[in-house]
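Next comes just one chain, in structure tokens: the form predicted alone.
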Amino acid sequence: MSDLGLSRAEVERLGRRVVTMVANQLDGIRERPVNRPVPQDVRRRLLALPFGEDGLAPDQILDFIAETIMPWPMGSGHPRFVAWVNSPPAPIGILTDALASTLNSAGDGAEHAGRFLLKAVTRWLAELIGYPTDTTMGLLVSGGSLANLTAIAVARQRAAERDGWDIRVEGFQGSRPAYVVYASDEAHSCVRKSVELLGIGTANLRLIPSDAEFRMPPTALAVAIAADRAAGRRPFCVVATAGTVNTGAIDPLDAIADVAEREGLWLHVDGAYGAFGCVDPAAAPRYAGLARADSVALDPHKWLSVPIECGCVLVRDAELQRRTFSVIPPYLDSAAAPDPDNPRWTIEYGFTLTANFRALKTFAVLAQLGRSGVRAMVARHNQLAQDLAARIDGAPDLERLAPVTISAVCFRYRPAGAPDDEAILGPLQTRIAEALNREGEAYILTTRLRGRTCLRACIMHYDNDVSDMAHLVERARTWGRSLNA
């Protein structure tokens, strides 16, 4: 047998103790501390780790993980972490993603389940938010950041098409008129990055002060536009968000489709926190508009609880799509006509070519909910941030900064009576929250809102109830007089 081989009786007692290793780590997670930080002698053994000329025994490989990894985790699968948009990881996508791992199926192309999988999930993701999926493309990525840049490539590329060049083939180097993004200044740091990526450039990319709500403004986006173009610019792209990650906020989407669709713009919906939010019935009202999107950003490994890594774009213009980014090597030819059971192979829709089986786990996770799930899961954390939101307004040292729109919470530690001073107020609630993830009865990070510094949580976990928002509340206000006396 090989170095790497090992013998199905061997598979099955590993496998045993990964399973058992994995029950551990689930089991009673609760009574455990949220945060555990690296000690110093672990990181320091971790970053000399040596790389030894003789292989370890798959024995000592696991004795390594239990001891030295798997103490200090993240801590985004404790029900008391509410920092960041990071939900825990379902169990059944634990299990699956092994079985992913164990086919290594690409994602693709080639003759395998699992490309007809993938567009079995797409759909079900499309179809839970709404989104039209007659021509629409999905493509399962490593998380937003790739579905947002995959979504403005397609953008720029119908935009070029319009204009009567071939921007793969020439570029950005012409004298071509300059190409302008516009986008929320609440918007995720994605967006800069992908115009940046795109040969769009910063000086191209239009952030339009939010409103009093954490929107971006249609009227104001309808001036900015008018004002490019009077400028010489070509205005071809718009990023609304659905949720975006400080506040929860979501743009106005049907007014914002209005301009869009007058000025003949790209409309692209970055939903991969909040999209989901659309199936609470007392939050569905706000996202009108969002089956008017070109192309929305998904990400199943937050408010789903997929484990990571899995994002998803869903274009409207497959064929568009194709144009943007297909290149068939040789070594790669799906040369079979593609028909309804037979569908192009996915390297031709997007950037990646080989790509992680994600659907599997994807799958069971949705299979698990079923819809009646989703919708009780997402209205549940909703209602448990409103929950939050009332008892912060009830206590008379603390203060929310933000309207609670789905499931993030922004709020801060005032004394009653004290003045609205940044100076004092803002590195106060930078101690609570070191203090709050130090004690390890939470985790909450601070954000910047207006200038103004603020505790954000954002209830995620499958498991949370009203006592999590309790101890939430009590934590913070007990360190927030502490550290104020």
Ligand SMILES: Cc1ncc(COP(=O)(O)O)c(C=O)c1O
Contents of the next structure:
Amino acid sequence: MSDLGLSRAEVERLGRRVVTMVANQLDGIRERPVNRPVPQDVRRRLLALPFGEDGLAPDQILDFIAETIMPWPMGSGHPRFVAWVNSPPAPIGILTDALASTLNSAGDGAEHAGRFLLKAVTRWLAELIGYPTDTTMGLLVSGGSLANLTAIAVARQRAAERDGWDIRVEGFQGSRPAYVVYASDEAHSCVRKSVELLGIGTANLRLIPSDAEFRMPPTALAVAIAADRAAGRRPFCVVATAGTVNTGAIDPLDAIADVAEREGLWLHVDGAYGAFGCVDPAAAPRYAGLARADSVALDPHKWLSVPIECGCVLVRDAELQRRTFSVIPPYLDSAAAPDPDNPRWTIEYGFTLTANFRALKTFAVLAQLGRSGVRAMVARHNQLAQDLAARIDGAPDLERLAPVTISAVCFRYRPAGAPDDEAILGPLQTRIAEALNREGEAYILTTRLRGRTCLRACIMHYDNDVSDMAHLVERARTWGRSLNA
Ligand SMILES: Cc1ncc(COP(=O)(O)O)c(C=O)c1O
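What I would like now is the form predicted in complex with this ligand, since the data block earlier showed the form predicted alone; can you produce it?
Entire complex below, previous chain first.
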């Protein structure tokens, strides 16, 4: 046996041990603290971990993981973890991820069944949100950041083609009018990073002030585009958000699509968090216009409980996307011989070459839920968010700071009659979140809305129920009272 090889008996014995570790982690999670801060000695031990001259036995490695890593998880599997946009990993996704590693297919290249499954899974995702599938390319990527970057790169390619120049050859080195991107001031920070990385520059990113509901006003968008044109710049892309990271606000997509169409701009929708919200009939009207987008980002690892990492980008014009990214070196030449039953390798449509076989866990989670299961889960989360909002509205010392559109709820502790003074209320919210997270009863974030610090809960667990909402309100009020006193 080589240094890494294991006998079949050993694979089975160790595999059972790993599966037991998985089951132990999932079983009874509700009864354990949501969050366990990593003790100082463990931090130091890990930071200084020596790389030994001699290898360890697999059992020693699993002992180490069981004792030193698994007791201190981020907590996103717990039903009372409501921070960021992190759904818990579905058990079927965890288990099939091991199968994906076993197959170890290098992304989408070469001949393997996973290539064809990827096509089906990205089509399922498009169908789920009612996005056209005929000319669309779907890629599974690491997450929303790469999905948005990919889409904006394709938008930039289209603008350059329309202007009659080859950006892939010339880059942004010439003396051309500045290319401008539009998004709301509630757009995710990865839009800014994308604009920086694509050579557009933040000087050419217009963050349109959002309205009272944290949505991008189409009129202000049109005014900003006109101002840029008047100044000789080249507007080319609007990034609308369907589910902002702070409040879950959905920009008025249909009206923004009208502006984009009139102005000849690419419309990208960042639905990394919220695109799946459209399957909830109560929220669906808010998504009118989504299918008009040139591209959409939507992350199975955010709302659908597909284990991290799994983002997705859909681009309606697959050929344009290929012109944006395709480079076929001689050693990948077989990628250039497509036929209807053998679609081109997706490596021609994005930046990444070798990639994890994300389609397998995504297929497994979607297949277990079925369309009706996805609808029921998303609708339940949205209803629970409404339930939480109603409890907040009914509490004299809590104040909601944003409308609840999908599953995110922003609120703060403010004793009845207390002035709206951020200098006092802001640090109070931070201390409430710290206390709540430290006691392990919940895990919540703070964010800032229009200069006000607030608590933010995002409801995403497949096991959430109203008791979790009641509990969160009770703990926030209890800590608020005690820390305010
Ligand atoms: C609206 C939105 N877009 C993009 C992202 C970035 O996604 P990722 O963290 O998967 O890169 C997030 C993350 O929460 C998000 O909420």
